[in-house]
Amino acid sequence: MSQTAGILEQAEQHCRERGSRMTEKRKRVLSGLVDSDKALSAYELIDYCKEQFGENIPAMSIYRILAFLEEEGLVHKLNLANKYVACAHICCDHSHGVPQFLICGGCSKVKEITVNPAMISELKKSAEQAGFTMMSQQLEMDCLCDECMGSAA
């Protein structure tokens, strides 16, 4: 079984346990995100489904599928890029910290890491002291991956 197939199987089991259903179209969209090391837009996922499965899925359907997958905790929306990534922890059965996304400004590669909840509490406190309310704990950082950093040198 391929790594993608294993992740899709875990995602399907996760949905069953929560009383929801992982349809074929949802699996196809999720597989596009799992197979990519970059964040993808809805339109890039339309192209992926057309190229990989010969299926033309309308944009509104893709957005509904992405909303479902995000609600199920299987994908994350990167707000700054308005793109989506598969959750790095689909196959885990333990709790994680707050997701943080390192986004390469050179090649658009995305890596999900977790942040200690104490750090998020400190950030929230600092924001409040500055007169702001943190609306989301998700952090997205503009970075350069090692490959891009090496080719820039």
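What you see is a predicted model, and the numbers here were worked out from it, not measured in a lab. Take the two forms, find the largest set of C-alpha atoms that superpose within 1.5 Å, and that set is the rigid core. Positions refer to the first chain, counted from 1. What changes on going to the form predicted in complex with another copy of the chain:
- When two forms of a protein are overlaid on their rigid core, residues whose CA moves 2 Å or more are considered shifted, and residue 56 is not one of them between these two forms.
- If you fit the rigid core between these two forms, you'll see the Cα of residue 118 move by 2 angstroms or more.
And the form predicted in complex with another copy of the chain, for comparison with the form predicted alone?
Here we give the lone chain, stripped of any partners or molecules.
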């Protein structure tokens, strides 16, 4: 069984446990994200479904499906890039906390990391001193991956 198929299997299991439905279309969208090591935009996923499965899924549906997958914790939305990425921990049983992302500006490759929680709480403290409350600890950082770094130099 391919890596992707295993992850999809795991995702289906996850939905069964939560009493939600992993439909065919949802599986297709998720498989697009899992297959790709890059973040994809909603419209890139439309193209993917068209090419891969010959199925035309309207934008509205893609967005609803992405919202569902995000709700289930299977997908993360990258607000900095307006793109979506499969969670890197679908197959871990431990529930992960709020993730941080390194996003390559060259090729959209994304690395999901978990930084030192002490740092996050220090950020939170700084925010509170300024009269703000952090609503999400999801940090997104504008990076270049080593590969793109090399070809740029």
